[in-house]
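We begin with a single chain expressed as structure tokens, specifically the form predicted alone.
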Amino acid sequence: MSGASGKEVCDAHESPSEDPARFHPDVVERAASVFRALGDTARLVLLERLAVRELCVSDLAELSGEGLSTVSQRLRTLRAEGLVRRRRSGKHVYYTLADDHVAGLIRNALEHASEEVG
């Protein structure tokens, strides 16, 4: 069935009353820059060091092979995102994942992505 602007269109029956979304565009955006922070393959790999447990710069350095400032620049944006907190305790600054929500992101992903297709 055509509309007045000559698109198709759903039938009544099929048509929702009114928009389905539960949640506002602003939080819509808001996920969606936390998808493209844990889209990055060494940001997901030092969140998933820190699901496991809290670590300082200089050891998820040390584990990733790179250097500190490489590191500290992902942690950088994944704090932005509110991803991961710190604490700092002499000179050497912790990190650990903010929350429970973040924990679940992280290991749902990937045990989705450990499934086998088809």
Contents of the next structure:
Number of protein chains: 2
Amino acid sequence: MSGASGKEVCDAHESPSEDPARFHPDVVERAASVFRALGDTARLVLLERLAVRELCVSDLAELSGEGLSTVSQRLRTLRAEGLVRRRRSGKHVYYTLADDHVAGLIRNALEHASEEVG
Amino acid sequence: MSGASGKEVCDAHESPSEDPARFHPDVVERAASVFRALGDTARLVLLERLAVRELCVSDLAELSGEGLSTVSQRLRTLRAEGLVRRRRSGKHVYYTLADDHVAGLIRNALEHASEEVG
DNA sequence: CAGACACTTGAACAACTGATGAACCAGCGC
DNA sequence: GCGCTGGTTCATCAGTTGTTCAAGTGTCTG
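Form predicted together with the DNA structure, per the form predicted alone context:
Below, the chain from earlier opens the complete complex, with every other chain and molecule after it.
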């Protein structure tokens, strides 16, 4: 390791003169963070349900058969990435997908995946 | 818990009669798995570079300043999700994005993230 | 075939993530 | 006010993930 100052080109191999990474690290990190939030089955199911209609935490908890705390944590993660929005109505807190772009992304991803699984 | 036969509706709150989760668990799991692969900065940078042109492992390692093993592992993850394809040419192994759909997804995500970070 | 180069795989270890119960806010009804 | 229900946050704990070194595979060259 270390050293590596004189890196010669191999026969039929040009060294990568240009560095193709053009987006700022912050941007890539941000995008990765969103993908990470989407990269969990339970959270994806939440989004899938919210893509149909607005639902409150109790509903989502009941549908998935899990505790309020668990669902709330998942929603927290999704909200931190700007994927869902919340709204108060009396004692209930209703969640929805943040915008149509998110809805399209979810639908697109699931349809694409359903083709591959067959 | 358990039982839950007599679930009464709250005042202004209809219970979710229909279960909006329509895709098979396998499909959701598959989609989540792809997102999980995308949800890592280092892997996303790899994809970003591969979106520009085909590169071999050594190139990617040199560009990111990391070991061959590290890069190879990352590519392995991406390949397991069908995001990249590989091709042998002599001693080198060249990687590319699997298809145009992946390329579009990467570009789309990064551009969207760059708007939000501003 | 031996030896170098380009990569891959396996295992071990550190870092992170998600689930869960307890404690803690926020409305509503009594 | 008090209790009750709906949600959130905190802290802990188990499971997962990513990185790294070492050893293995494959390919070209001498």
